[in-house]
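In structure tokens, one chain follows: the form predicted alone.
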Amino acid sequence: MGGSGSRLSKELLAEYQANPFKERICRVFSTSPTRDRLSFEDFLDLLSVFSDTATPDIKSHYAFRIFDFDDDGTLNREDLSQLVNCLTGESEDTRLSASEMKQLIDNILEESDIDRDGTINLSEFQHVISRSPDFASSFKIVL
């Protein structure tokens, strides 16, 4: 019985030492003062959310928060950089030139700012997501 829980464990902290996003997620799941360590309940939210039980609104609504680095209610310039910073990683080899995160951000925005006040809220984020099906099935924990 140790052995399997423990080979679990195992598998749960590498999914989420190789996730780009581990430092939001810590931070949007803890409930500790400084948002810095998850509580087993923090945990078990996270397992929550990240099940293929969730629902697409409880998904996005917890995708929408990670995204949000500075944590303002909106997906701003400076957020959308991050994001893509953390997906296509930092190093010289694969960030995008200046002007290729400019043209991307653009695009983005183009398509997902439906008031154009130059940033997404939540319910413009929930509205490109919905067009997105496999946005569920792809914002999960796999073992």
The other form holds:
Amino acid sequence: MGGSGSRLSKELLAEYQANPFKERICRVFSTSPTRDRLSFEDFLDLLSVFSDTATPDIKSHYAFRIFDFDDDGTLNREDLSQLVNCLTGESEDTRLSASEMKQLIDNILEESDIDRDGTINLSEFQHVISRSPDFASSFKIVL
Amino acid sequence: MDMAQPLPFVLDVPETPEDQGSQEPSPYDESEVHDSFHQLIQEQSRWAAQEGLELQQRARGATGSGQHTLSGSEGAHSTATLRILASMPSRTIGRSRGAIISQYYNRTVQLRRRSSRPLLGNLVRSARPSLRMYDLELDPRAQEEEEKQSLLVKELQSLAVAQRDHMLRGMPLSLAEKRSLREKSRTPRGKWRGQRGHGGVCSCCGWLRYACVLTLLAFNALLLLLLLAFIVGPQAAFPPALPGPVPVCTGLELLTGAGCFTHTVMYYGHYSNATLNQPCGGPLEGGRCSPRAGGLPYNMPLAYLFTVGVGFFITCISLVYSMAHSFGESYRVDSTSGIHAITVFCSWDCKVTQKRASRLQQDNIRTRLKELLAEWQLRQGPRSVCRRLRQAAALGLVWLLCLGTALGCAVAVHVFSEFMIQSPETAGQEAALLVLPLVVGLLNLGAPYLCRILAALEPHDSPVLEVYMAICRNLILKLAVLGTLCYHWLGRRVGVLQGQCWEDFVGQELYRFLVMDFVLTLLDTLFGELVWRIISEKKLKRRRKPEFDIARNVLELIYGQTLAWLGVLFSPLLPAVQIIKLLLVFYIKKTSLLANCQAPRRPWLASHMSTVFLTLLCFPAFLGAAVFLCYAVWQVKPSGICGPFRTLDTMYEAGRVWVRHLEAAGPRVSWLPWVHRYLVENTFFVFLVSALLLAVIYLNIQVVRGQRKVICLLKEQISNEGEDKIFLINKLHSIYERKEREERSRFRTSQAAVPPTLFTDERDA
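Instead of the form predicted alone shown above, give the structure for the form predicted together with its partner chain, please.
Following is the full complex, with the preceding chain placed first.
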């Protein structure tokens, strides 16, 4: 199988040029030391997680890792604000204003942070996701 | 040099701030962050106790009054604190391979033993219940990763192949690890077959309609099967003599149901009132019987009554069961809240690959987030008494107008039906029969749109309430119209059509209503949604397609099914017509949906809708049809010239006649008449059963309330734990900060070569 033979760099992943999370996806699934290349096995992992048949558990597990921009195991305020910026667009005129961003993050933490520590950990994230019926269909890539 | 406290650290934690510039440690680098948290706290608390007062003052100052907050931002914490934080169980659960393996090992064990609680004997008391499954390093009996893996493999081997595959598929490990686990757990004889997972999930609307339509198809198919087997089949095998010449079939029958459909098994009037296939001839032939070979007497009136009764009974039981089951699945406390979090986490559709589509999606999400924030702001605003009064007045006015619309529609239907009775109908004018269904159909189509326009006037406080109120209004309208029609059929038509076969007429009317409902739904889908999309795109210049109105579509399905249930007694083949109609409507709506609409913006609605659908199907729809049926069976005199009950006073008498036969038949079947007299006809038994049912419902309500209270208490407990955690983190931070300051000052003084005495003076100061 693939092994160390072929490596796919993130620039070549055409599918994800339009995805604002492409950097994070590459980092999460990559097992190379520099974390910027995907081997064939990593690519298979990626497709398996984003496929139809992956359970919501797996999808939410990996979604959490993708959204955790600083890789510290929780979603804190910086992670959430970076996430919202990815969703709305990075340029100045498409971002939310600072007050809107703060209000939004406050609301998100109010709704999902159960133990009130200011961050969302994996269990809280999975609990929020379980209430949404179309998470599984939006966290899907069709080749 | 003798310091006050040479700390016997066994930690790997760097004590100098020199690598603060390097990348923060990530829990992904497992090998670096496995510290013993427990041991650390012990050392630190020993040291802190020696320092005593100063630390307490610092901690108090950092936490402030009341609610604990993290002191400063996390960036200001020392690297050491960050490493400790990074190895907290709640943060490492997601990526520690050992924890994942343990978790799935425990899940497999639970699956095998079918118990929902872990066995007390195997647990370590030190960990929180939610963390026990992960078998973390904190537990003194924590095992090595290889051990955990071998345990998991052993458990997997004892599962069935399908369950093992399902369990493996659900583990968040990399493919290589899963492959190795699968290899190890494969039993020598079982060949691993690739298993197809269940098919992909359609979008919410497609799935919803599919589920609703499937439910309805199931109910109709069940009813149809019973009717075919016990009524239509036997009657078709022994056709009675036709009263007159068969009218020639024109195309109009498909719409009106009259004409050449009249004297067929489709309608009540065709069924004979005698016993079919009787081995003996009639009593006119004298007492001698020559039994025909293979003859089985079939009492048609009894069969008709019992089949319809049993069909309705089975439908009732399965409906109540599905409703309870669906309610149990979809019931989650506070599932309509969390809209901000759900929008941010779940709204990016990863299937888009075009840059332009991706930008469009970003625009949509931004608009949506801004709308949500604006709505939230509106709700947070202070509500003055004047504003609330105004809102209540607007709400009351809109409700009054909608109820008035419903009443107006009912009166209009009544007046029109009276007019139809009064006016002389010529025999050739079959098309005139279609006018009443058309008028009713148009009213049913137009009045909900009117109510929706009126609803734009009222204050939009809570989207949940808005949708439920729209459903209620639509429901009241349909109930009013159907109630008027039922009175018209059973009250007026029976009187008017004395001497003719009124049951046939009512059956045909219901057939016409069903077909007209189908035609109007078709027209509404093709033109209504298409035209609205064109208008909204060209004239109103909205960039999004109109929303798919789930509530209205679901109510239309329920209306159609109510008509089918109302008509079953008078037209046994009506469920077949309903099945054909459902299939056609489903495919047409699906095409129209993909072309013209977009998914509704309220994700919670789809998951609740199937429960709401089943509840509405059961309570107003099925209950109303059952009441109609009971009234028709018990109170109305069947017509004297057609049908299985033509010689009886009520349809129910057929059962009573049979019971009397049984009484006369002999002592061996005497229990049946006894049951009939004391349990079915006696009202006391019915009261007892209803009282028991009410008691069970009340108990269940109390249980649910108790569980809600428990959930609230648990939430409170969790937030208390969170506060504890913050307190500990702050204390830890202050300890490390102090230590760092110590080290820094010690380093500086040692460099400056200050004599020890001065240093101690500094320290004492």
